[in-house]
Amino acid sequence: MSTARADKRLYRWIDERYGVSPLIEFLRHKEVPLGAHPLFWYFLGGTTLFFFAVQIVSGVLLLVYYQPGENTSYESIRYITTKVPFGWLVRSVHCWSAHLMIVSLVVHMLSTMMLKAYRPPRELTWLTGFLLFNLALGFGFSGYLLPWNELAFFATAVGTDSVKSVPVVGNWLLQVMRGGPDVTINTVYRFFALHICILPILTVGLITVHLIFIQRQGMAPPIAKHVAPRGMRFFPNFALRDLLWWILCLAALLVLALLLPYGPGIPGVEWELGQKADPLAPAYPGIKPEWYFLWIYQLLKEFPPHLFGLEGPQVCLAVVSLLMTTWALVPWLDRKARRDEPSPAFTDFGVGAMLFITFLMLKAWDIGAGAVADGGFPDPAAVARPCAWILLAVAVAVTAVRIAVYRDRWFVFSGAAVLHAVLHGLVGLPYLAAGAIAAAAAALATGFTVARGRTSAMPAGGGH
């Protein structure tokens, strides 16, 4: 009894000074909406936050020994992985959690797209999530160079070189990023500051805003389907489930870090230290960026040096910018979701975007190329063919699930992505020509569908 009275006095003392009673009441009444979709989708945001927290903790531990510098960057990483007790494990956890954070973030954004959780009044929640995704990519790009090894050096040189394609300010941006015309130790200093100072501050601030939006507006309920709303208490019911899921994620992370300390060995998902960077050494062929940049890397290769009077990389950069801007503006473009109505077109848009990116990633991995002589390049046709077959199989499986489980009937954008892969990989058309045909087919199909919908919506007798 005395313990209970002491707890009450302590709570009263804290509440008088910090006013925690409204917070307690908020947690007591906060609910997670339940509907036709699985509860699992609500765990993805917390999963991303968990892996970000692991990044912070493991990154601080690495900072104890890491020293940026021409004679210290590579050497300190080698010292961490070979001399520091469990240093190799901390680095492995840091690298694996970075990749898993991107995976969970991508799936989280895709699930938000499929569930239309961006509809009003949550447009800014979607926008802050989109900005967080870009900051996560910035973490990956800036941290890749810090070991100062051969692979990171040449991959960074290729990645930063694409910045020159930005009109007017391209060369200036290149100088700012590299700290000079070339990738040098000055680039490491800049990327180090970006990775451990600027990006964490921006990310923590944006996460705070993102979470405030979520707490103020709550989690998005399913689109209305004439069912009575119901929910699960956030605390303790959902919170305990979330904690259990975090424990499972931590267990999976440790298993991966122990069994595959340097990654699975797939291009774009490997971090073995290798040799120290030598700016005077010639670049070896087959250098690839991290897996989440592979689609942009491959898309740059598909464009010719000059197109429509512009440089090919400039046109490619414009296409990527247009795609990313469209993705960011989805809450304002999806008018049906704004009216709390199902919008199958935007569901299919999300599926088509994933198929489009998947085909480029498969090609970037040179699937089907076989053995390539030193200094040689794989045959593009030999790579495109198996990639097209793989994408076709994936698209058929996804479409079957969409029809059987979700009763989807709109396949314009996903069909265009498949048509693009078939025309390029199986028919043999150039990538851009196949893409133009697929885009034209999608535009015609969309126009026909919209026109037919308007006609069927007209009342009899002239539509007045």
Second form
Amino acid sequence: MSTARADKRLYRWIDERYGVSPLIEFLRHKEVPLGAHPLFWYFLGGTTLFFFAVQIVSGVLLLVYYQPGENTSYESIRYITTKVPFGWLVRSVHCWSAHLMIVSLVVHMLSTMMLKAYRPPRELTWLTGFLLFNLALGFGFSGYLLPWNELAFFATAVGTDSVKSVPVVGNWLLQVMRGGPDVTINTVYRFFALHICILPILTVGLITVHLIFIQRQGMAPPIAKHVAPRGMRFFPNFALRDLLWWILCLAALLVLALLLPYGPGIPGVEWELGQKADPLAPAYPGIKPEWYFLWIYQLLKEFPPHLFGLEGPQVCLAVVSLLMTTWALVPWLDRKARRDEPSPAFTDFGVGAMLFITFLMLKAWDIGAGAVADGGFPDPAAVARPCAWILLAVAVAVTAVRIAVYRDRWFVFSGAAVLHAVLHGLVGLPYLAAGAIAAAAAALATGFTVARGRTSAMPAGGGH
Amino acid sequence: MPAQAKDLFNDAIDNELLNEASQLRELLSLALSPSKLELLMRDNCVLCHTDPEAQDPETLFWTDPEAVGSPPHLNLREVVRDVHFRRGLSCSGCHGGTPTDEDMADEIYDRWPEAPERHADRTWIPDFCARCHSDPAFMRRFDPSLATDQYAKYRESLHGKLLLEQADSKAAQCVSCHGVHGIRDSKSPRSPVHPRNVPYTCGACHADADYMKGYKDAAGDPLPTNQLEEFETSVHGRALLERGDTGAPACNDCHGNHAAMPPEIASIGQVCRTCHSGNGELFEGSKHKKAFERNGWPECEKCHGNHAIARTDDSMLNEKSNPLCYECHRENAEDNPDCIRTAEYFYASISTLATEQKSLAEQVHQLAEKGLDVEPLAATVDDMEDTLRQSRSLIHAFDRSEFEKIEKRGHEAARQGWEQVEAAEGEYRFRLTGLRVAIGFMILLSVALYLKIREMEART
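Compare with the form predicted alone: the form predicted in complex with the partner chain:
Then the entire complex follows, led off by the chain already shown.
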């Protein structure tokens, strides 16, 4: 009884000084919409935030021992993993959590795309989320080089080299990124500053803005046509579920960090320290970037050195930029969702984009290449065939679920992605030719669908 | 085309030495540097002998001799890559006359025997080459580092004796190994005397049973012709011919080149010691040395063979896989059973160390995959590798005393290695226990939270 009274007195003391009552009142009334979608989709933003928090904590612990420098970057990471008590655990958790954060972020973004949570008035929430996604990729890219090992060195050399393709300022940008014409320890200093200072400040700022938007507007309810939402109190009902889920995530993180300390052994998801970087050593074959950059890496390989009078990588960069810009502008492009109507075309755009990226990733992993001689390269046709079959199987499964569960009937973009993979992998057309045919087919089908939609929407008697 | 080169071609046309379009095409197709082109274009021998109208196929130089029916040695492309031509010596350097002669000088006919005669009798060749190559003052002008004792050595070689004393023109002379008109520096990978080509150059005669018919060794037995075949499968042959390791010996490294002769029994061990000096020294102080001398056995060859030397492995000491030591000892050292026991001891010790080293190396891999610190263990494995290498060498002393010291070091390293494995496994067990405790705590917390949520929502 006396404890409760003391609590009340403390609360009143704080409230008199800082006016927290409106905030408590706000939290008491905050709700998570229920009814149309499984609750799971609302956990993903929090999951990403949880992994980001793990990154901050583990990153600060690594900072205690990590020293960037020609003779210290690699050595200090080696020291952390071999000599510092629990240093191995901190590094392994940092690496696993980084990948899981990106996975969670991608799924969060896709769920937002599929549920059309970006529609007004939440366009800027989507945009800040998209920017956070780019910052996360920046974290991945800058952090990869810090151990100054062989794999990181060559992957960064290849990765930064693609910046050259940016028109006009490409070479200047390359020099700025590398701190000179080549990847050297100067690049490590830059990436270190970016990784531990610039990106965290930007990310924390943007997360704050993203969260303020969400708190001001609440979580997006399902599109009007769906079941009318009920609500679950955010605090404590949803917050406790969040906490429960985070504990399970932490448990999974610890299990992975201990049982697979260097990652699952898939190219692009591994962080064994290996040999120290040697700028004079020849690059070895099979260097691949981290998994979330694999699709861009593979797309670059698909382009010839010259195309339409431009350099191949420049055209590739333009394609990637176009895709990313379209993705960022989806809230403004999706006019149906803006009217609170279902927009199956954009659902399919999301699925099609994922299939397009998946096919490139499968190819980048050289799936089906079999044994390749040392220093050799796998036969591209032998790789494309099984990748196309896998993509076909994935697409069939996804489409079946979409038809059976979500009653989707619009498959133009996903169909184009499958046609692309089939024409390239199974028919044997070059990747770009197959892509051009698939894009033309998608444009025709979209035009036909839009025209038919307009005709059927027209009043029967010609109208006024 | 540079102005100077144009002038050279114009001069040749004016002097009626360049008459045919095909001749011009041949010369231009050589794509020579200005200095080489000048050397070629100022040589009337070349100009005249590349004119298809003026020459018969037997004397016509062409870039593709087969196409015009010329003999292979009249390949113009080879001539301009010849080491002599590259240093400024052209046709007249060997054949006589001068590059400016407009007709064949008498000296050429005097110096060179008629074709049938010079092809049947090759005894004149070494002396002919030696005119320059045995003259230090002359050779200094071109390559001061080149030896000038080749002819002196050749005269003492078996090839030289056959050719010069017995007038056997089948015996190898300068041209047989170095070629003609396309002679390359021995460092050139295309030279027939480059280390990687030497086995095939020697094999051109020595692996030809018909060619070698009638030749006998010192014991009067026919010379074998399987040396090349054996060498190709040997540890030396595979290193040299498959891996391109020019540190591995070719025929001439053991037999000599200009002074080529089979190493006698007494010198075989010395030949091997050129590279394997450590093992040679150990053998030198061993009991075997005296026994081998007494019986007149070749040292290394007795156990390792010669042209077909196989990669050595520990099974050479094992009676079951290789009865070499045992058969020899039973036959020649009946009264010394300790010899057999020593061989058995060597085999058992080395096998044990090798097995331990392999097991520990596997542990390094397995423990590293678990994210454990394997640096100390990897250093121990390297130490064991070093110990093994030394112990394998020390058996050439055929004595236990030194071997035992190394063996003891190996066992000590193995013991230390297993302690390190045990420590690493202990660390991993500690990690797993920590994980179990942490997961258990988290599960408890999760269950408590779940019950709290249920209870809270049941209330409302």
